[in-house]
Amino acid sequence: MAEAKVLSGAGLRGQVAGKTALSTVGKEGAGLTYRGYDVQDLADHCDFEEVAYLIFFGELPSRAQLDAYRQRLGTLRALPQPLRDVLERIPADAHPMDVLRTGCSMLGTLETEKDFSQQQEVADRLLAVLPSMICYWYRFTHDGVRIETATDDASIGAHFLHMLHGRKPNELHARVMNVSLILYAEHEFNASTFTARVCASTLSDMHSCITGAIGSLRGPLHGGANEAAMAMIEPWQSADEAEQALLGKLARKEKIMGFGHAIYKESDPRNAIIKRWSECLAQEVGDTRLFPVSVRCEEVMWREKKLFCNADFFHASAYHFMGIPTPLFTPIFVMSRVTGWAAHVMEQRADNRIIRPSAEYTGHELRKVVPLNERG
């Protein structure tokens, strides 16, 4: 039998592990595309629901198709009572990603995908209900209220902010959430997406695939960079203070989250988009500290290390300006990326072969078992 080829490179970076028609990442001449559309073009001209439709169905919707899809998603926001009961039992100090992981798994026991003909129905339900899950738990455990999750907001982003704050968001906040969800919707074979595809390759159900993806995103080397960025920049009172503190971190070789990327080499195309919206939000709230601090961090990291901001860094300040608690930053990622995850599950199922790579063994050579009474 031929010897298995050992793939080089830590974490399989740069290795092709399959095919997809959903997105390109870091491709020359097109930094990030969904189904052939540049993410900047989509963020400038589309709503998130249009992009979700594109990712799922392959083409942008007509006005009638978009209206029908929005209406459908709007009918799927309510939480079943058994799921509410579970969410109310999760402690207030739980990691919000654990809440979504648990909520997704519980929903799978209540609304089990019986066969693959239901996959789009399950995907739509998850897209509509994940914001309801996280906001219901957060408002119950932190504010002591049981919120109504079936709002009449037209967009998922506005729906999330409405539930979180107990009031409809203004136009700017709804728009920024819309853009944010577009930017995070899909990103090829990242760790969480690959987790979902591996799970799908066993012909497991959609809820299991998405639950596994949430578990992968929970890790700080994948999701959570925007939370870490916020924790870093929030205490700094000026851009000068930020520069000195950042230089100290670099001198101590501390890991600084929100910079660099496994695939992009010179810039993350999502960064310039969310940076512009963060500046708009800073002007709205009269901020003269956090946005300048963020800009100085970007300048210092490029000057000192030639490291650029990825999508997560300016998301931190943008979310903060909209009054979103830092622990909920990564769950917003889930609310968006469930589109890409579910579409990858469907793509894997459509042309499936179980994903089962080989490993390079580094342990002992073959040896004999010494009887128990002869061991020293």
Ligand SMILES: CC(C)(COP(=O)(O)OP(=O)(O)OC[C@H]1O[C@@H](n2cnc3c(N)ncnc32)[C@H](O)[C@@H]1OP(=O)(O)O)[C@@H](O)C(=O)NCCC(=O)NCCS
The other form holds:
Amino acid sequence: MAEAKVLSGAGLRGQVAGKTALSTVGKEGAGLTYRGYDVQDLADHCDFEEVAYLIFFGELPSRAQLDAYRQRLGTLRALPQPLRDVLERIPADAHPMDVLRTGCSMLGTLETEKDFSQQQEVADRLLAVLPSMICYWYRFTHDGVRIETATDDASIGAHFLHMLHGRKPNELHARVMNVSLILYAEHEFNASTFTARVCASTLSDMHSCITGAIGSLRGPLHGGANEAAMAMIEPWQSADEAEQALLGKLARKEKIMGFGHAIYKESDPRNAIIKRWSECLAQEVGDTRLFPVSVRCEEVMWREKKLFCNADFFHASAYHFMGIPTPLFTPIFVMSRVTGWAAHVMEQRADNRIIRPSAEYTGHELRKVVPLNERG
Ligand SMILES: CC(C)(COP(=O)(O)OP(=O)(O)OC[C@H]1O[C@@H](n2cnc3c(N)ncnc32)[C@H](O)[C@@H]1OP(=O)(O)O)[C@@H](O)C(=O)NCCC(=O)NCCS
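Switching forms now, from the form predicted alone to the form predicted together with this ligand, please provide the structure.
To see the whole picture, the full complex is given below, headed by that same chain.
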């Protein structure tokens, strides 16, 4: 057997762990692309459903294909009664990511993927139904209402805001949700996607792959960073106060959520896009605090540490301005990234070998068992 190479860096950083035709992240001359399209281009010219179609099927849809796909997703929003029953039993103070993880797993028992010929069906169903799941649970446990999840909203983003607030969103909010879902849709071999691919490589079912991915995304070093960023900036009353507090955190060597990236080294291309929309929303709501506080954080982090905002930082203020409760920030990431996860599962299945790396052993030399009655 060939001797395995021991990696010098922790976290598998820089290792090519497989192939993908779905996206590039930080590649020289390409940046962040989905199926060969720059994310900025997609955010400027497309709706999220177009991008989901692109990620799944490889090409942007024609008008007729998009209409048909939207219509199809629109018919998949209803929650089966046993899933509603489960959601109603989850406590109001549960973490919404745990709700989605449980909901996805429960759906897998009701609508089990019987064989891989059903994979696109399952992916579409999840894309359509995850917003229903989170809003149904949230509104039931927080407002005591059983909402209707089968709305006629054209887009997934508007559907989510409609269910959450009980009224249709204005055009700006629907647009920002749309852009946000595009920005979060796919990101190569990040931790949650890699989780999904490892699970897929055992030839497991789609719901198991997505359930595992939700668990990985939950952590504050990954998707949870947008919530952590909001918790950090929320109490700061001015940009000056933010600067002082941030300098203190840096002096104490605290991690600042929403900054830095495992792959990008100078900037995250998603940041400029969501920052611009956050500014529009700040103007709409007449904000004179959170947006300037966020901008100052960006300046201080770059000046002091050469650390830049990742996709999560300005998402925090943008979501806040749209009246979205902070604990629902990461679930929005799920509603979007399920596209990338499911596409990666399909890609893994199409050219599969079980993912099974090795470990460098750092434990004891071989030793003999001392019988129990002889141990001290
Ligand atoms: C994303 C993240 C996990 C990448 O981790 P990583 O690849 O290990 O980061 P790097 O190798 O670039 O880190 C280099 C140095 O910068 C520091 N650093 C990186 N991100 C930092 C942050 N957000 N705040 C403070 N210091 C940070 C690291 O601690 C490290 O310092 P050290 O060399 O003294 O240990 C990390 O930047 C982080 O924890 N960010 C905050 C969480 C976040 O926003 N996650 C969402 C990612 S999209």
